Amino acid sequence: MPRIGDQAPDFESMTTIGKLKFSDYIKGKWAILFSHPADFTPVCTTEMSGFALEKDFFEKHNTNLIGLSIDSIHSHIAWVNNVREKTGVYFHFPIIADIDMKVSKLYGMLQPGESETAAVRAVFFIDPNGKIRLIMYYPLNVGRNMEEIKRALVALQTADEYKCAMPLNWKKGEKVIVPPPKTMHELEERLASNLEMVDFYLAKKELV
């Protein structure tokens, strides 16, 4: 099962968009491969949904989707269709058609205590450089937060670009944690800055 800081593992596989190597697709991109139990169920259908809905935000902060549940490719299609038919809404991500639960089982997505032939509710969020960075499972029963999946992304490319950290509950726009010293000059040099420091080890900034 992958952990964070892994390697994505690769594979090929076919998907609503035609067959489909997955490093060739996050290539150079952040990825968001995620699971759902079943085509045709309410609650997946209103995750799909989200994911379509934020379609826009995700191009914009340079991410691809992916989508997978155990069904096989004619089942996609069908349900995609209906889908937009019913809803206006058209799920333009490739959903992956895992029908012999490959990718299912390399991923960790098929667990047992909670169900043997259905995928749970898994979010993988991979980097540019194909490296599993975090990870969320829900249960089949309980769906998924776009607001916290959206806020995470931003988080995870947010802790890059500034090499910084994140306190509790952090939004975009808010202080981000600076890393503590490692050096006795370091400490010096933070005793001496305009950072808001709660004690030597806990500072906060603004980005600018």
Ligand code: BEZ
Given for the second form:
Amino acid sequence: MPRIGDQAPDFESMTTIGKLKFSDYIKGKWAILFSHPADFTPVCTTEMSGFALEKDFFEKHNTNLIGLSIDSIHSHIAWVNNVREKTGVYFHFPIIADIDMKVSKLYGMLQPGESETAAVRAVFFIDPNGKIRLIMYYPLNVGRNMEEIKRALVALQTADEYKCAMPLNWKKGEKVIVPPPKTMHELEERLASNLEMVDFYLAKKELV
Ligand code: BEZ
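Could the form predicted in complex with ligand BEZ be given as well, to go with the form predicted alone?
The next block holds the full complex; its first chain is the one shown before.
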């Protein structure tokens, strides 16, 4: 089962946009790989629609989406078309038809205590170097939170850009945590700085 900090395992699969090699699809971009338990189910329909409705957000944040479930390509196509007809929402991102469970097993999305045949609701955040940076798992009966998915992506991208860390409940525009000093010299610098400080190890700053 891949963990945070691992290189995202590569694979080739059939998807709703044709055969796709994962490493090619994500090259040079952030990627969010997410699984859902089954096509034509209610919670999954709300979640997939949620991802689709945030197309502009994910494009603006240089992030490719890719879904997955243990269903056939025919089922995926029928579901995507059905949701488009009924609601006008189009799942523009590729959805992997993981009928042989190859990718679900590779990514630990099949968690037998929850289901032997359906993937749990997993979300893998993968950076442009192909490294897994954050993982979420939700059970079959609880849908994910799109605001948290977006917040986590922005937090990861901001942490990388500004070499900082994010406190509890951080949102874009709020102060960030400056990493603690690692040498005595850095400690002296920290103590002489005008950062907002609880103590030397907990200092915050505005991003300008
Ligand atoms: C759903 O998406 O509604 C769902 C899928 C599998 C099990 C339970 C709920």
